[in-house]
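A lone chain, given as structure tokens: the form predicted on its own.
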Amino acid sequence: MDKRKIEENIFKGLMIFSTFIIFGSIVFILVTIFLKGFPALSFDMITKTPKGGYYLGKEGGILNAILGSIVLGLGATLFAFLISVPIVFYLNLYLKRKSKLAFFIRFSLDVLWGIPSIVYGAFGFVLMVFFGFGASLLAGIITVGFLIIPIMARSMDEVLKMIPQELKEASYALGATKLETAVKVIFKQAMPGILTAVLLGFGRAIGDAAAVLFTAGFTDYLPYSLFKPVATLPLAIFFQLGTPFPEVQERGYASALILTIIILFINISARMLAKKFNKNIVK
């Protein structure tokens, strides 16, 4: 057999193997969540909030960690996202691709993206003490969003540097500004892209348990203050799953699967609006 047919035959079932192992360990992981989690789900514990003794086994619920989690995920996503995208389209419409400061721009974001959450789960507990509040969902929002703000701008940026440049071209012969483009046109192209950026983020923020430790404490009230304590789902799996408990352990593995949930239903919609946003793609 030829030299370049066996060297494509081994990386090929390399590349299967390595298929197999992710989607392996995805459905693994599901089903495990499912077959411990499913059991113990019930009504009240979605639509009711921890009663007194929950995490000992007693009656209640985790609506306040679950609506948490929402708000906090989707205020980091906001603050997030009104931070990225000037980043993107400065770097792609008002720098050049190879100047040094872009250059400088997507390596620090690359090296945000690699720190730990509990680093910025420190920073935001020393700007805490630094401001001189306490922990708090407006706390949590902003280390979670400076978290997720690499995450979120990379993505748009390697969408928007597929945007063809003769699309831009086209929109400055037609007397465009660099704003306008970015706004009318460029924004428009890469809506879909910048979707799932969006997506990532938010699926990040709503199941990252190590920035918020420090930052957004835990309550068994519903979030209603920016300046209060709140409740989030994985601080909640944390607590179940570390009791002696079997049956309150058995509630932390449905919590995982609530979370699980919340986060497919995020991508689903998320494809859906993706797709929906397609026909504005110049092909």
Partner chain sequence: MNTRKFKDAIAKKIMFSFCVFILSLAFLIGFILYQKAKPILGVQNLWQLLLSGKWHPTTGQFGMAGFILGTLWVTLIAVFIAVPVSILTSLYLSEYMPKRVKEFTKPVIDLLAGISPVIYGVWGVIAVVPFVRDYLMPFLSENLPFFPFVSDNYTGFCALSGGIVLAIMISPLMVSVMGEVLGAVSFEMRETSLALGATRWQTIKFVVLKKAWPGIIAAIILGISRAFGETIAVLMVAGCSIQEFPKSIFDTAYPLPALIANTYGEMMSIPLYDSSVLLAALILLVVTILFNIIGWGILFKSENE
The other form holds:
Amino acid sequence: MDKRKIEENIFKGLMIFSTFIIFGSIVFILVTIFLKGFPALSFDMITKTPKGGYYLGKEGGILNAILGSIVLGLGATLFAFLISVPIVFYLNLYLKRKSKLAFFIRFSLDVLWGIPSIVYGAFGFVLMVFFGFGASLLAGIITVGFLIIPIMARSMDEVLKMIPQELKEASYALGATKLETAVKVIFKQAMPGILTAVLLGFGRAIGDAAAVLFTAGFTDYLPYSLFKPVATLPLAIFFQLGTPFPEVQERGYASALILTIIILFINISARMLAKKFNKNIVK
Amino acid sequence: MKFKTHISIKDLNVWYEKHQVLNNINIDIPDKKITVIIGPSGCGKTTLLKSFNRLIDLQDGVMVSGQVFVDGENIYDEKIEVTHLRKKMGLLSQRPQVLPMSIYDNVAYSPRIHGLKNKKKLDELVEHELNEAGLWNEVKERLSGPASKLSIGQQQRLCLARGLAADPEIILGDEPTSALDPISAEKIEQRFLDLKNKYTIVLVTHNLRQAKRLADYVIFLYLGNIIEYGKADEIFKNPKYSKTKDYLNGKFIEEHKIDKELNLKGTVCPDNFVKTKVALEELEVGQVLRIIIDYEQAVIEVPKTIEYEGHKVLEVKSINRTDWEIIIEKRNDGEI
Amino acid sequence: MNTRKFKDAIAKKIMFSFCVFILSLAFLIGFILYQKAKPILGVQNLWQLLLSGKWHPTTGQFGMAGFILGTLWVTLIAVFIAVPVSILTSLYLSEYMPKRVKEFTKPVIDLLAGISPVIYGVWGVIAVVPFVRDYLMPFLSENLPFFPFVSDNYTGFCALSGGIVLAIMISPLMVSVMGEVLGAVSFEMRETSLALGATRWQTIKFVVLKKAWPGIIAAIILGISRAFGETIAVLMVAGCSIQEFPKSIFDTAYPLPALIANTYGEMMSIPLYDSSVLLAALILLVVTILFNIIGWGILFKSENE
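Rather than the form predicted on its own that you just supplied, could I have the structure of the form predicted together with its partner chain?
To see the whole picture, the full complex is given below, headed by that same chain.
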């Protein structure tokens, strides 16, 4: 075997090893969370709110946080959706492919995507203080909404970019305006991609902790008002792990398992939806 | 035919996915002669060429059976060292592919990867090969400049020099002049004529006049089958088979195996567009779709827009006064 | 003008205004944070704040050098682990793996990117911290008793744990960006090199990487900037007590984002405290924006070529 062959095999080995690390780590994470979380998981956890002394090891559950995260996630997703859709349609229908403006909008979306969630959190906090309301569901929704706009808009944009020019032209040729084309043709065409983007955003919204730390606050109650603080699952996990009591920490692991399952579920349904719709769609 | 054989092909079959591209090929390629492969597009010319140096291995979903002997060695033998095999054969592709480095480094690429480090020897080699390719005088002042800045004709000659630097025995050309202007093409042709005493040359070409100018032997390939193979002057003057004759006379040979049919008669704009796209989407690799249409505008517009993701329009023709047919094949997954 | 056209014109205006909003959002965030950071900048010099290691909010000292070094230290460790692993993985995926298997890998990478930072934190606490405490630290500090392996922090909550967790968190981003960059190198280019008798690895080394390196650098820059801003996971595993200067990978580290997250309860109670914390957020914003502009700039540029 000559030297080139040996070098090739060494590097190939390293590559396989690295690939194994990356793909192994996800299995490792999921298995760890499951093994640690499952024993502590109980029916109470997902059906009850924390009673007094829950964080000292007494009775209760984290229904407040589960519901809170879902409500906050839905709100933020809706908020981001309402802002992303017009932007994405403007990019793909009203602007030319090589337009400078389109370039700058995409570029700033990418840059916004890179801003850490803690910075969005701080930004939301300042806005909140400025407008004079405290930590609340609404503040959380807006902050997390800003956080996921770039994610949603960019992935929708990728989908709309793929729509063939001829399809738009076919619609224009029938006398449709750009708006009508957007609503009646493009929206339907891009539906699976848009849904996937929305679900991706939702998954991110539910999982993020740093942005809600300042803005959504925390509470033992179920979410009931836009203007009152709301509990979120990531923070519940964070707090439970931060206590010195092993039984509460174990509940933290169980909560982590719940969050993982929710995020897995969202991710998998996003894929399934995309696949299912793709069959009926004209590329 | 009597000659010294260099490459000998026995029972070669090639499949892409389920589609058979080459069908039981048996030929001997003569040593130090120019052999030209001709045939309509999609008949497997490039596949045949690339099966000589096993570049077809690189494509997903390819299956090969049979044997190819080069210097008496079966290159599909598992023990064969494929990099040495490829070094034996220089390849010129349709569009010149310069590597992202300087002119000098392009030529020195192959000797270097095979272990030549001596600067003086490399210098000599680079100059010699660039001379062989007829490029030395044009580039000697800027050897360290990027190769991508050369004109496309110069790039192709650089690719030739690069291939020669690997010290090959065989030169394979996959329509090497099709992207070039006539003058550059002529320069390349001239190189081939000069080089044929030293190397075995196999060319694929669409250009029949070029084939006549260059070929010692001609292979006529049609839908994966060898129809005719022989001395160039015999085939060009006196083809034995009607298909060869038709092709040489510029007549279209029909006879596509149709897998699916789509009738768009009576449909109008967005609807027929959508139906076509769905049908194309469902077409599997290797299948052929026949679209019937009665809308003249579409006949002009459609072929331009549907050649995507590996689809290729094979034929467009009128059936009768009102109807037209378009025949499309899905070649691959749109990757290549 | 009929109503349909009118509607179209109105919609266009509205969409345009949303676009303007997005274009200005980064500036808006920066402006607002700057407004809030002004009080502390009025009292103390920016360089003094950045270069001083004295952080005693109660006595009005807000030197952030410790946190900045903490950020750099943890990021450095993460990058040191993640960059080679990501490059090798993306090369394996693009150059060796059959297409069918490859299609299956993308969703997995996306999933890895989609897991909540808190989950990474929990995993770090359960798996990484004990591993570092019980195996890595005893082994390394016994066999290599010099910088950067010596420390008297035996808890496992340390810069290395933070770096390992961060490395896993930033890898999916780098692998997917690098994957796209490598995918953009043409098949013919590889074929050409292979046709000249190069092995696959030689083709990668001399041709593919040569063509793709700007994009790979961009991916690394984006990964670094992601590591800078990651908060919760690092907060959970890096120990987060103030260090003057990182002396060991086993020392605790207290990065800037963790500082911001940790002080949210108390920062309104001490004068200038909130201002200095928001200054930290502003610094984070400016740095990540800068990195992202460079990274995406390189990617857009090489895409257009």
